[in-house]
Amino acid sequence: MLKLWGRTNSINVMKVLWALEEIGLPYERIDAGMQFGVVNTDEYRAINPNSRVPTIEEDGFTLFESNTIVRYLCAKYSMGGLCPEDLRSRADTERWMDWVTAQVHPVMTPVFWNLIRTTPDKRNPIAVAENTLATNRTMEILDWGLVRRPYLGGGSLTVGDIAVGVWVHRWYALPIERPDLPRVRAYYERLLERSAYRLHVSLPLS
């Protein structure tokens, strides 16, 4: 059985859990990271020298980096479904995995850490304001990506949606002012209709 190391409130672990649930693949999850420790042990570093989560192990094969894990699982177990068979269609959706890592993660993360995981007396309001503005601009790009299509890869959920969808929930869950982006809102509502998304992603921030 596939093993997954990671805590359920990690946004990167959520991607993998969501993918596993959509695929219907059995797995064993092991709490790791932050209050659970594990990641700084020699045993864990032997499979993930970054000392971060998630990491998976399947039949002696280990893999870290959440987007790569999602690509691997979907290519192996959902080719033609979550992973498009057509190369151009696959590239069309996978570009959003790189986009969210390069554009959304760096600006939304400081907002999340300040407002959710930092006590009020230690928050940096300037960083929150600047990065909230930058985050909202990235969501305008996502709104553009959803023109004339319900999902980022076209008519159905694919790997790009899994990488981006976790951040969309975080954006709507953060206590910030947001622009009204109808396509992003409709996209979020479509994701919320999926039981796997509700189970592993649309949770209170912690």
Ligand SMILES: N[C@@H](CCC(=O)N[C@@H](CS)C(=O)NCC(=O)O)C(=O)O
Contents of the next structure:
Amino acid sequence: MLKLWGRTNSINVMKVLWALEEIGLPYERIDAGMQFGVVNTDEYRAINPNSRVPTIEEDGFTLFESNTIVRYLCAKYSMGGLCPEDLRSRADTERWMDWVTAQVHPVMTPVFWNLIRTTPDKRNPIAVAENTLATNRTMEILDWGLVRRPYLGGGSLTVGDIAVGVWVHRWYALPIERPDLPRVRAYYERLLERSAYRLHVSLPLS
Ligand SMILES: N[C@@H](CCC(=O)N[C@@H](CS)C(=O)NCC(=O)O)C(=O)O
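Target state, the form predicted together with the named molecule; input state, the form predicted alone:
The complete assembly is shown below, putting the previous chain first.
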């Protein structure tokens, strides 16, 4: 059975859990990261030199990097579904995985860490204010990306949505001021209709 190392409140682990649930693949999850440790052991470093979560192992094959794991699982188990068969359609959705890593992660993460994982006395309000502005700008970009398409790859959920959808929940769950973005809001509501998203992603932030 496929093994997944990672704590459930990690945004990168959530992507993998969501993908596994959409696919319907059985798996065993081992708590790792933060309070669970594991990631700094020699055994874990040998399969994930980053000492981060998630990591998967399937029949002796190990893989780290959440977006790569999601692409692997979707290509192996959902070709023509979560992973578009047509090369251009696949590139069309996959680019959003690069976009979210490069544009959203660096600015939303400081807001999340300050407001959710730091005690009020240790927060940096300037970092929160600046990065909230920058985060909101990225969501405006996403709003334009959703013009004339319900999902990032077109008419149905594909790999790009899994990488981006986890951040969309975080954006709505953070105690910040947000512009009203109708297409992002409709996209979030569409994702919330999926049981796999509700089960693994749209949870209270911790
Ligand atoms: N680029 C990596 C980033 C992995 C990462 O930074 N994971 C975080 C959790 S979201 C982590 O392992 N933090 C340290 C820990 O949990 O101990 C990926 O997408 O898998």
